[in-house]
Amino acid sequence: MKAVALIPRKPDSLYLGELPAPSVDDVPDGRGVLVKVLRVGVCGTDKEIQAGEYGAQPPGYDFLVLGHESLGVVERVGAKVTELAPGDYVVARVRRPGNSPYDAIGMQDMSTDDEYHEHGINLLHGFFTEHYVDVPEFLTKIPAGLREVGVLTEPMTVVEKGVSQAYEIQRRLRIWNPKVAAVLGAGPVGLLATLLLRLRGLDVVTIALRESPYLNSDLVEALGARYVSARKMSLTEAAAEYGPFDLMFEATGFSPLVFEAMQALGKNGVLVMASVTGGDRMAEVPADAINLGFVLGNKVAVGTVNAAQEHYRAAAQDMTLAEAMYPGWLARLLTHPVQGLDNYRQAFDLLDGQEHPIKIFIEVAPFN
């Protein structure tokens, strides 16, 4: 079968190559699920590995299939699986367990290896394929009604984790009642924060660069928040006209932002980094004024990556609430579609391309 490959760490090695059709029967005990893949998302994930910056192969293999935005539907399922059935759709979890105590308890999001078994990004083959077998512990069940947009589970699950990671250390505080957010970046990840935030009654204003009217300021300003350009208005100004930020939602891939949100952050306020950056940017900041900042006003930075079970949950139930409250909204962000693996080249092309993508997906199969 079909599946979209390259040579970690060799800079623009992608290729369409091909790989063995597996088996439910591949799983011991019963317990295997073959899943058909429909659609696969494309990310800056996938564009850095296509660099070279990052990505290892599986133990065995000189190459590694990418993708790992996966939507899919079941086809078969071994004797002793219970938990789903032949068109049951399906998001597979990235991240698998390592070796750390974190792993040993199903937190491997938590994991202090320094190696991260993740499909498509590290040490296990992704997702850009024809089929897959796994097992239904890693398998996050979508509801039909949500076929069409279950591709942007994933990276929901980013902004599901960070948010709970919010609120949950914030619980230190006993009456800490958020009322305004900032989401830095507007993005697929950005635009999700903006919907998960004001599905929580947040107020939240959205900084990123361009200027808007454009389809990423219109869908922001379609949930009820705030579209602020960086270009008109800096960080430091937008918190003193619309704050305090009592959350802040890093989403830009621009680090030396994280040190000015630093500042921009309320007192008892909780920032949350998503971003994930492999540069050497350099910075030079008010180290003493962000410092006294966090210590007298009891401040919290936190970084959010990947996800578990809970959060593939969790955003299954959210983009269905959203469905409800923003009918439509979410099939918006996915802007560039391209049919079949074939393709798989004008897929990573948009990424590099001026054409401003939300969301570039592969169609591998059509829905039945």
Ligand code: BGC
Second form
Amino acid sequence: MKAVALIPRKPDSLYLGELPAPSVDDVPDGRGVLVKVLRVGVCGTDKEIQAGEYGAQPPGYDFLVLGHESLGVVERVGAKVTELAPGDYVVARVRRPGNSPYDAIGMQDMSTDDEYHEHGINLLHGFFTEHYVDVPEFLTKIPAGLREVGVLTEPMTVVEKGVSQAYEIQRRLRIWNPKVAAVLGAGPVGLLATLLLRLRGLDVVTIALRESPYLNSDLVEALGARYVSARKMSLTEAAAEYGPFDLMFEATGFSPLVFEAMQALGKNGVLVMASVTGGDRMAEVPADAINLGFVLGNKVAVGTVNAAQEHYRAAAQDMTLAEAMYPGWLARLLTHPVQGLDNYRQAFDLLDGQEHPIKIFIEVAPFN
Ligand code: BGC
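Form predicted on its own done, so how does the form predicted in complex with beta-D-glucopyranose look?
Starting with the chain above, the whole complex follows.
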């Protein structure tokens, strides 16, 4: 079967390769689930891997199959699988257990291992292929009514984890009742964070570089959130005008902004940092002022990566809620479908191009 692969750490080494087709019997004890891949999204992490900055091949291979934002349909299940049946739509978890105590209790998204195992990213092959086989424990069933937008589930899980971390931490405040949130960045993660915070009933200000109107600012406004162009208003000005910000979600990919966000964060506020920045950018920051604000304001900043099982379930629930509250909104994020694995290069060219895509994804196989 076909697979889109590359040589990790070798820039621009993408190619369409061949892999042996998996079988439900590849998994012992009748626990295998054979999944036909339907759609796979591409994101900034794929771009970094393709540029040779990130990622590693599985042991025993000299290539890595890319793709971690998957949607598939179950084709066959082993004799001992009761949780899933052929025809179910599923999304596979990206990170798999390593060796830390957190991994041992199923919290590999909180792993303290230096080397983590992530499908399509690090040490495990991904889903840019025609089929894969897995165990039911790592698959989340997606309602059939969500299949058109199901490829957004994995990025949504990242947002679910970030926001739930914020709420979990803020239980320290006993009566925390967040009113205003700021989301930094209006890419797929920023837009999904705007959605989730609106579903939680917060007023949301989404701040990104481009001046409105354009599709992303329209999408922000369609949720009843406010779009602010950072070219027109600084973060500090936005905080003075619309804040104080109880919760901030940083998803721009531009790390110096984190320090500006720390200053703009309201008292008792929580800043969620979700940008994976593989570069080596330096920044000069007003260290005393940031520190003082954090100390006197009891502020928290928290990093977040990946997601656990509960966040996959929450993503499916909140995407269902989103379809009811903002019908058609999620589908508007799916701006750039690419037909078939054979056209993989088109998907990666779009990532580098000037078209401002929101979500690029490959339609590996049609829905039946
Ligand atoms: C993926 C996460 C992953 C992270 C770090 C993101 O693009 O969505 O699942 O944990 O990259 O590799």
